[in-house]
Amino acid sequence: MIIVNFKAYRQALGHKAEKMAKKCREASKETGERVIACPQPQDIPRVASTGTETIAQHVSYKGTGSNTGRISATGIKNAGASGTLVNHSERRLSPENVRKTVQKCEDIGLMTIVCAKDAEEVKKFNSYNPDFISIEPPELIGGQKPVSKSKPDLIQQAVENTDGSTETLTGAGIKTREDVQKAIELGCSGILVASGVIKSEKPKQKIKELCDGL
């Protein structure tokens, strides 16, 4: 499973967006393997409309109500999107909210990806049940340099830490197959990637060879 996490990117906003998407969709296709597109919250409409598996990029765990400003759970469901990143190392939530955000969207069927940023949140996290966790050291993000290749100890940590129960993901700096391929060989099951694909000058042909290396 590769995520691509469009942030605020300018590649992948408005109109733009529905056409990243698409290659995503396009690379899901050609390849067999599960491309899940990441929007800005006011964008999941028009990618998802695309037929491309679609989740936001954070929610709120409050309800339906008077919490303007508030990213809602119910709405990024109602508006096309199947789950949600948690906790991003751009977006940081204290535990306790975690844990709120994670039941809130349990409790109307979002899917959850809880970021966190060393093995000992991994182990915190697992006990909310999520149904991913990905271990993202937060020096790592954006960088040139790939998680599973400078940490591959943090990785294999983060794995034995959610005791099997929850599938683990990696990101940070991951841009090739060979990154990918030794995150799948630590132990897990996919990736998320932002600006590897979204500044690539062929996300397309991007996405596909990281797709190579599940």
Contents of the next structure:
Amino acid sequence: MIIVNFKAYRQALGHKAEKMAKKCREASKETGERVIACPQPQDIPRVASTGTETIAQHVSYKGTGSNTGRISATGIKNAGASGTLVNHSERRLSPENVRKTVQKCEDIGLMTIVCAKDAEEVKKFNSYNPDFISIEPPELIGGQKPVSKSKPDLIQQAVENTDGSTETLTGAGIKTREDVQKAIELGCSGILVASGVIKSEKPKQKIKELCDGL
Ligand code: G3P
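Moving from the form predicted alone to the form predicted in complex with SN-glycerol-3-phosphate:
Whole complex next, starting from this chain.
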């Protein structure tokens, strides 16, 4: 599985989000691998309408009703998302908030990918029963050093700390097929990537290259 996080990159906002999603879908079709688009909330309907599997970058555990400015999990689902990231390092939550968000998503049928910055957090968040946990050291995000090659021990520890009950993903600095291969060798079932794809001159080719490492 490859999750392409669009973040708030200009190259993947508005109508460009739709174009990027189509590249994800084509790459998925051509490789047979699961490629998921993770756009900004306002772009979820247009991205989901391309037929690309779509998840949100964040949702609130608070329900529908008087919650001005919050991203309603129910609204995100209705807009076409099948899941959401939780606690991305650029949108950190308290552990209690992570727990409540995972619970809320489970209640309404949204898949959760909880991000953890270290192996201790993996252990804690695993007890909340998310669908996936992604180990992402914040200092490597957006950089040139792939987490799978720079921190193999951390990934192995994260995989161990899920006790085999949750699938582990990883992300940060992933740019090449070899970076993905290394993550899989270490026990991950997929990766999250942002800059390596979004800033690439040929995003579809790049996604296909990464899929080849799965
Ligand atoms: O969500 C994944 C992301 O934080 C990794 O970003 O730019 O290092 O691929 P990047």
